[in-house]
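Next up: just one chain, as structure tokens, the form predicted on its own.
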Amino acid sequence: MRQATTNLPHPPNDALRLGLFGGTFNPIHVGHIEVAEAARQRFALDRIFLIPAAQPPHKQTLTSAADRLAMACLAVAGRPGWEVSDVELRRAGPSYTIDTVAWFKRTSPPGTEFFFLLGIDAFLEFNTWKAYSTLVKEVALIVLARGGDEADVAAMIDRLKRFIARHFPSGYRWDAAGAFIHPDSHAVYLFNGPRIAISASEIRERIARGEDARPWLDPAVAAYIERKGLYR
């Protein structure tokens, strides 16, 4: 399995754009990859470390942080410019956003850019995170969206818009390049990628009926759901 190393190699001069991408991954399946490497081209990011969750504050987990972790290192071995971090997993209690990025900026070479991946069902639960108005101001944010027309990116917009007006500080304003831009904090970027009809429950939920869920699993995942029984 790739892991992440604490340190990470650079070339003098040259600041690093790191992606990270946390979440349950409860499997791991092929939107996530697709929407996040759509997201590493359209932002010119040097590396994207995937991060499972340990003990998600927000979530229950249906599936041992082990093996969803097995399965990230599965989805991604191979794949250049993907990491799986298990800093998460080697940490007590519960798996905090703001603590990771932390970790990542203590262990990263000095001028590191950092860039934090979430879907946008998780954004619009931001506010309930640990520390959220302290996390914006050290990370930007890459809200992932499953694809959509022009109209559904409008409504997205309109969404976000009321829920950064109602939860974060006074100041930020919709950019035309794509984000909500603040004077003293990083950007939140809104990301419409690939349209991805999938979600990780509805797969879970395949499984358990019995149906074939391989179409939305690398191969290798697959095999190792059917190896372990998992999700029966």
Given for the second form:
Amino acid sequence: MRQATTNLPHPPNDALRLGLFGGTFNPIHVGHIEVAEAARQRFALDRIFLIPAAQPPHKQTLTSAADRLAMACLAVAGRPGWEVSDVELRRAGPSYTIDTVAWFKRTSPPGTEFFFLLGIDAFLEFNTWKAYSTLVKEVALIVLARGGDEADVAAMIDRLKRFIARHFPSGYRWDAAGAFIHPDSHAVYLFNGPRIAISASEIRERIARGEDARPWLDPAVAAYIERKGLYR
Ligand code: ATP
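Please supply the corresponding structure for the form predicted in complex with ligand ATP (the preceding block corresponds to the form predicted on its own).
So here's everything in the complex, that chain up top.
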């Protein structure tokens, strides 16, 4: 786990590209890892930081931050290009992405490019995030299609278009290469990669019903849940 990013390599003429992936991760599952890993490769990200939220402003969580952090660490152990950051857990109060992005910008080499990853469901609530209109000027977004999202990509793009037209600063336009671009702001990329129809709530419900959730969990995470008796 990294506490700061100040020692990251910074090859000249080759800016570091960092993915920031925040969430409750209660628990972390294959939907998170596999979809974000495919995005990491597609967007040539040097690294993805998994950032478990302390007190998610939008969600109640009964699982301790320590357990969620431990599971995130188990899921990325030995996975090249992945790290876990506890920056939100070390900050008092609710976790706001705007503060997290500012922290990474302060502590990373100059010239680093940042990409914040989030699922479409989270993106469609983006207007409820603290200072979201400032946030879009601070960081590019990679919006991940989820298993339950429409198969028709044109319909998906239309849904995002309507949301952006309603809530984002004016001037975004859809670029056929797969992003909403803006002359003075960062792009919002749509990543229609692998679709994995699983959510953490479904996993919690399955475990509570005594069903097997292992197909959607890293084996070390599944063993941790079992050992600690989580979600029963
Ligand atoms: P819950 O069911 O508890 O709401 P979740 O599975 O949506 O949880 P979060 O921790 O809220 O997990 O997710 C963190 C981020 O990962 C969010 O931006 C979410 O949209 C995204 N995400 C979660 N599951 C998937 C998935 N299967 N495919 C793509 N993105 C996902």
